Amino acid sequence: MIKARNVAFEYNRRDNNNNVVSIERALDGVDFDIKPGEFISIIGHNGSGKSTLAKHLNALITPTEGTVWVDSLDTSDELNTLKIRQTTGMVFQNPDNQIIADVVEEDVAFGPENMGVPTEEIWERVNKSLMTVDMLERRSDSPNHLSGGQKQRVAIAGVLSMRPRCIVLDEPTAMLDPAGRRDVIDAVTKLNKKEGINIILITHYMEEIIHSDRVFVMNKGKIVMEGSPSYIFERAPELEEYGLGLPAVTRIAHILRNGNINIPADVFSPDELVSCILENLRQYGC
């Protein structure tokens, strides 16, 4: 579905008479291959280079050096631009900048219009994507009376609505409260589950990763470390070199593993940890 090549991506500053001063790498020598129907979660701390490789994967920006494919088109040539974005769908961190109607189901209606999609067939694609983000009900409501969780729901079904392959999240949840952040990930994950859709997800919250099929962990432009959730979490030390953390359900999994309690590697929700401690005490009769 993606592949990606030794991709470097410099960054240029100039000072105010448009001089170059200096020039930031801020991807480089990336390789990778996404599967149709993956779901990918790319972390990092911040300045790592996650969203700038995000910026790749619709051509918004193409490498210095290297090749991106989307769909078996290179991203550098602009003959494929079109293609490639109507391919792979982009959700930004903040929905307002991405909601611009004034009433739910046309703003998730501008962009099937804008392809030229039949009238007919354009409210077809918005009651099942409003349907699949669970925000039918809200249709015909302001965006400006929904919570931030459920702007960046009708965001991914504006996305939707033009039929991508995949959707790109780059750190959709960094301005919601957990409730809101909890709704946006159980959205894609169904979406990745139950319609096909290849989901990457670029965050720095730890716990919305347990989801993916492969995690990759980015630090100064590389990808340092490649593997499923439960493989991520059982390198601690080396993602805190990384400036990343544990979720608390992990550390307190592993703290109760090196205490000889049962707890399988892949407990990553609290009603999961909670079962095993259960269980691991009726052994015990207690």
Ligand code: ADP
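Definition used throughout: the rigid core is the maximal C-alpha set that superposes within 1.5 Å between two forms. Positions refer to the first chain, counted from 1. Only a predicted model underlies this, so the values are computations on that prediction, with no experimental measurement involved. First, how it differs from the form predicted together with the ligand.
- In the core-superposed comparison between these two forms, V21 has its Cα shifted by less than 2 Å.
- Here I261 counts as shifted, since its C-alpha moves by at least 2 Å between these two forms after the core is aligned.
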Contents of the next structure:
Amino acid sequence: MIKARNVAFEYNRRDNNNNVVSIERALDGVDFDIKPGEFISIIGHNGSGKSTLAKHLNALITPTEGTVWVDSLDTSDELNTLKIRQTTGMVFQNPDNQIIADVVEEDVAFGPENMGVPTEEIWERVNKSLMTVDMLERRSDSPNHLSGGQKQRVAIAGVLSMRPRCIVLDEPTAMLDPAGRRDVIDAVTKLNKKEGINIILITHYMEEIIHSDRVFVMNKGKIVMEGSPSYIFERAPELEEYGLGLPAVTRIAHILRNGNINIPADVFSPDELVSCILENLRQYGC
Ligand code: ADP
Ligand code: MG
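Could the form predicted together with the ligand be shown next, to go alongside the form predicted on its own?
Below, the chain from earlier opens the complete complex, with every other chain and molecule after it.
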């Protein structure tokens, strides 16, 4: 679905006279293959290159060196840009910058309207997209009356209504409260598991990577670790080197295991942890 080979990207920093004063190599030797239907998370501390990588995935920027292909289309060929943007939708951090209309359903209809989709089909798509993110009953509301998490789900529905095969979300939960974050992650997970849409989720909240098939850890413009969430969580010292800490549930699970309490390796969510603790208590006859 997406392939990157030896990708580097450099930003030119310019002074007031537009002279280049320094060059920032934000990506350096990035290689990966993402299969259709995969759910990939990308984590890394601030400035590690996550957003720069995300922008390559729908040709917002193109590599300084190397090549990115989306559905076999080279992103640096301008003739491919439109097709690539229809294949890969983007969701950003701030929902207020992504919602334009005064009514929820009009906002979700905006994308397909611009694509020239027939009116009847537009409303079918709007219905289905709002239903998928659990926002159908707010269809006639003003986005101003929604919480951050609800707005972000409307933004996701807006991308969904354009029927992309892949959605890239760049820290979609960074501005949300815990409940809003959970709802957005649930909606994103559902898009992947139920609709089969490729998800690339960029986050710095470790606990948000647990539903993904594979995780890329970024540091200084490179992918420095790659594996399943459990593979990543088992490597706490290496993560710390890259400025990343384990989520609270994983840390607590480690402590319990050291105390000989039986917690399986694939327990990542608070609910799973609580059930395991209760199960242990039952076995002890409590
Ligand atoms: P992340 O999303 O992981 O925080 P970014 O991709 O935004 O990282 O940034 C990677 C590096 O590129 C950082 O060192 C950042 O300062 C630099 N950078 C990002 N955007 C620009 C820009 N528009 N001009 C110059 N440097 C930039
Ligand atoms: Mg970023």
